[in-house]
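Consider the single chain below, provided in structure tokens and representing the form predicted alone.
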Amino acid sequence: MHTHTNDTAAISNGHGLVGGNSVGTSAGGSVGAGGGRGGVGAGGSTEGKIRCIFLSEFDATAGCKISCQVPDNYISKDVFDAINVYIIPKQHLQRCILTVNAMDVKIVGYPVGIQDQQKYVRNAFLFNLCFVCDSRARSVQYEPVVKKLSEYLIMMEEESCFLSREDDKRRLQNIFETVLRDLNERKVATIVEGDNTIHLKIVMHKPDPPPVKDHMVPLLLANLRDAPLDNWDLTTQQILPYINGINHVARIAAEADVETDLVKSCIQNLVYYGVVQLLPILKYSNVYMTQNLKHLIQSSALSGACRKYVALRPDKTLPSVQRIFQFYASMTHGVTLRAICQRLSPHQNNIDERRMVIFGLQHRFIRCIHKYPVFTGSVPSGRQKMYTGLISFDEICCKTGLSPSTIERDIEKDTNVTVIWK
């Protein structure tokens, strides 16, 4: 975020800050020409409503002015006069999102210049549609809406001089009132003006998920397989049949015959939209720890869903909550999944232990305790270079193509390697 005195403004166009006495790199909420999926505000920025929508234009006589504003006078004349040089900027800043954070407000605009020597006094009509938020509010989610609504107004102006004619200012105010109310209340708005219709929607931006690695296991959180494949890109169509909560990324890439980097990008995108969750590789040598297990007992809906999900034979009597709870409660440090299965015989109780682990990880009843080998000698060689304490057994197995038992035997023989569980 940026802090400014009353005589200093910061303007961001996606490349940096320009103007006033404050020049620096754009951060967090002050993002122009916004990109990708990111855009989480920094410095304590908050989700905020649109406080005002206004249209500024350059008048041949009066200069830069606000010609329409909802609610009226939210941006006072004093505030506007202090920052109007950034609202109607030079030509090289036109047709891109600009964010001005000054005078306790944050203004997101899309300045436009329409050239026409016959229609306009100064051979061009300069205007800027702006959304106003609180100065510490996150505003990147409004950028696509501002641009789309501006393009709609450009079309209306070119067709019928909708913006430059004073007679249409009341209609424009009605549009702004509808957009302000509907976007704040429902995050969507529809404007119908003559034969022209526009649909606006605020899409909340989230931070990019962490990079997807070869050893991670994607689990579908929604039943996407029933959706028509035409709704998905080609990579998603190819890998979707292999996403089952068991296959890791490298195996999915191999079986689907798709380049690993493409699979990673595709899965990261699905994680971003909340339809895939990443889990550790399921191995019988894994050790799990319980957490928040009480929720399984307290919620009848959750326990019912768990009984159906973990059933080995859904057509038979579903496993009891007590048996499921006993299985989860047996997970503790130093006890492998194999040892628990040998002791409790889940198949005899109609329990699929793999689906039970997946359900527990998905709902965060349990977490996997990972092993990280650390080389404590002087000069590492070969695989010892991977034993940094930052790379887990799963990742090492995927990178080397070796089984966990092979890696474990190597480590047991090597007195210079210690294993950390975390």
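Between two forms, the rigid core is the largest collection of C-alphas that superpose within 1.5 Å. Positions refer to the first chain, counted from 1. Keep in mind it's a predicted model, so treat the numbers as computed, not measured. What changes on going to the form predicted together with its partner chain:
- A rotation of 38 degrees carries the smaller rigid part relative to the larger between these two forms, according to C-alpha superpositions.
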Given for the second form:
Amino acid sequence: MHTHTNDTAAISNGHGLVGGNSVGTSAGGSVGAGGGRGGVGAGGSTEGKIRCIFLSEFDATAGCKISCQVPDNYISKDVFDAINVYIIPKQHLQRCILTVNAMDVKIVGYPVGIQDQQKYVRNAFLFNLCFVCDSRARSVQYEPVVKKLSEYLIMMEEESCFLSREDDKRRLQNIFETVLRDLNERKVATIVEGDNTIHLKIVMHKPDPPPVKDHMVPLLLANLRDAPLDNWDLTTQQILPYINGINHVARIAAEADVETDLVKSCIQNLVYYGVVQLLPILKYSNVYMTQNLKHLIQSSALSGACRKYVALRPDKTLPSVQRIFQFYASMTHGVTLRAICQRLSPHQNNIDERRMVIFGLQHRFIRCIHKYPVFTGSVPSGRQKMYTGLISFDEICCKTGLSPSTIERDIEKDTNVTVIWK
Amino acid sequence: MEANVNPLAVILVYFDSKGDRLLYRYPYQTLGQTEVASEEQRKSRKRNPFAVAHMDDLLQAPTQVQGQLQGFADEVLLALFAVKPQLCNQKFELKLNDVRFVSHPTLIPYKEQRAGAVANPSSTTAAAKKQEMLINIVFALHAQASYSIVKCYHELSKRLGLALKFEEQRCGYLTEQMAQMARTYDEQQQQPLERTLELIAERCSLAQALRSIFHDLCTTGLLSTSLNDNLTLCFCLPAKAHQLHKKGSTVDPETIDRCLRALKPYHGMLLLVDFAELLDCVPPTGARMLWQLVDSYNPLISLQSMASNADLSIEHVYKLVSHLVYWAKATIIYPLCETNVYVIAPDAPLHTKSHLVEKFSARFAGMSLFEVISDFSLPTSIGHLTTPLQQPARQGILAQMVIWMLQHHLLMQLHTYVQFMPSEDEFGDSASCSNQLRGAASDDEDADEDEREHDPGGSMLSMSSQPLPVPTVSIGGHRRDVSEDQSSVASDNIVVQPSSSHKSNFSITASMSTDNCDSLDSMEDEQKLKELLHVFGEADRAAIRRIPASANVDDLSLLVKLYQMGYFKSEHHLEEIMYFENLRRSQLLQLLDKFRDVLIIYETEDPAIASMYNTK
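Show the other one: the form predicted together with its partner chain, since we just had the form predicted alone.
Once more the chain from above appears, this time first in line as the rest of the complex follows.
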């Protein structure tokens, strides 16, 4: 029994690079909230809910049938007859995650066969626990859950014939109802059935976040600021206070007195869970470029949030949308933040230009135009080796530990170096 | 990511009343070529520490060791893909551990043996015993393949099914091929399976076709296969095809569709390949229209002009261009001209190891890509980079280089957008406050407005900012001041006072300048101005009236026209406004300059075209 509880930790920690249970329930909830923003990569498929859970078994006389289904009759007899080959498949495919998507339903199953000559009429008991989704929905995240729940059912069947005894279907029905409701609402479900406690958790399968570098600045997303600290692992707890949207990774490592690689792993983990977003380091010599700025005007919710966020002193009158728009609109190639501030004097308009840049980057109204020195001579030496066009100016500064002006002078002097902004 | 696009295998399953059979699959297990490719793939997987964790956690034991389909016996596959008739003629998708199978099982009626069948099919098929066979062409993919990739493969399977159905109906092609494959199996029962499959590929043209389809999908993503030397099947896997021009990019059909839906007559087309390479994306029968278009192809002109030069309708041109873009043969640009402003694309693969560096210096002798492109670090137009003193040839070369860089997605065009937004300079910060308050405490003001709207005469009077030579109007002007005072009280704003006096100052000078004019004429103008201003809301109207140019009927009417057409909502760039409203650039720029106090002008990329770039 105990091993299974450990198993939960392993599943809930599907991405745990830091070790320990880095993500508590609060973070689990936030993943769903952040999914809308980052979920573009799915390419047309949607994060769907579980529509139905059923148990299918091979009856000695009636053949394949659905013995328990929640909600009732979601999978009609016609549909089941067409696809039952994939629900109770041949022996080779037992204990494989098998997903079939046809007739407008997507069924994730884990076919199982238990051999026992004494207990069962045909010397084996075949069954399959299936989750049903919409045919366009993604279902990868349910696979470990289906497998785990099936393993429990196997164990319970072997111990007490939980499934094969006819009168037990009522209890199974209750389990399914709880699982369906809780997983859809909270992505976590805990079921107590007899001596067993079953913990289930849906872990979203997301693409790997890009590696974190020294010069990047992590920004905590607002909704998690108030989450209790002790849900996180120890290292994350240690660095979390230094994540403020201004400090870059190397500085966080220094201030929190944590090894840089550990900090990077932690932050990468936080990025994976959509808790943290990585921004370029904020400098007044930075150049920004607008993109999709019209969303700021078109969505009044967004412009309201923006006015609140960028206000220098929230107790005073909030800055007008016009002002903010004008500020963003003046960002373009070749215009530094310093020049914009000199021209538009944000402080007089109760605008905090730093928060303004952060808001713009966070909501992708603006993007930072990075500077890349490129060595065009024949044989690079010393620092020139870094001028490949792949390493940005910020990164070079961070790596060499030199001030931007030193590097700037260095590049200026060198006729073999061209600078590209993109 | 890239590897996910490639198919793992293609499987042909056949099923009829006499039984089912896995007739062909490719690749056979012992194939050197795939081994090399997969070795590479496995290495790349190892390099990424995350990937390993994922494999273990979520995807159980990998069944596709070394990029091949393993662990499944043919009998197992056969049982899975000889689907029930209910599942036919629709999408069928099956995921087994980390392999995803996608297909479109197709029911195909046997060709009638009697001669009359073709001439009068409906009566004979009804009379004859209905016999059908099922053909299922299954593609095995990586489980991580995205939804849109799966959709493309489904489409391919569907088309193959349709093509085979057609060929079966025409000359019984399928029956013959099936028989031959089955015969080969029976003959070669003692031989190893690989040998049999090879023999089948030697004997049967359908197997050859499937094999070449698999290879094309793995290499270019573009295929043009002829079935039975009769029917040409053209298909493009955009996720793969677009990588040829831009490594590492994943362009899914949805993105392309979004770009193409935004296609306008003023857009232009830029071919990415040579003319010779264009033809493989269309069946020979459809080539005529394409040639017609390509004959008049020029990246300097719009689709509209191309259409008229080629004597095609614009809808046809859209269709052709869409096709070329989907097939990664062309891209959408704004026609190249001197005033176009370009910058380096955010995802431009510019680094010292890039193959583009050499390609560029080979194409333009002695030029360095970095030096040329660094000019575009700041938004720059071709006009800017050339001076009239230079030889005209230099400009031509520059244009060529810009085209080259556009073809390689190194440059991106910036457009100027306009947002109507009175800046309320005079009001300063409190303007926003007044806006806010207005929402709460504007009952009396609203009533005021209502009254004005119901009574046109009154509204005309109260609206007039400029005193007219007629004595009654001075009262109107006075009333106006009062009403403004009211609003300023309502909005708790004392700064309004000086501004309104400033305005009346201005209006006096204006009235003085028009003093000599015919009073009737100016009356008409006045009325017209007022009507025009009516379009705007209360606050906006005041802001516009502060601008001197608002006294000019022509300027104001143009502004109002463009405003009403919705051009000042950041949705349309200058070129679009120029095109649809038939304006010259100088005309439009002058207008924007005159009304710059209420307009915010900024540069950004055309979202339709930018969606094809990976903007970070």
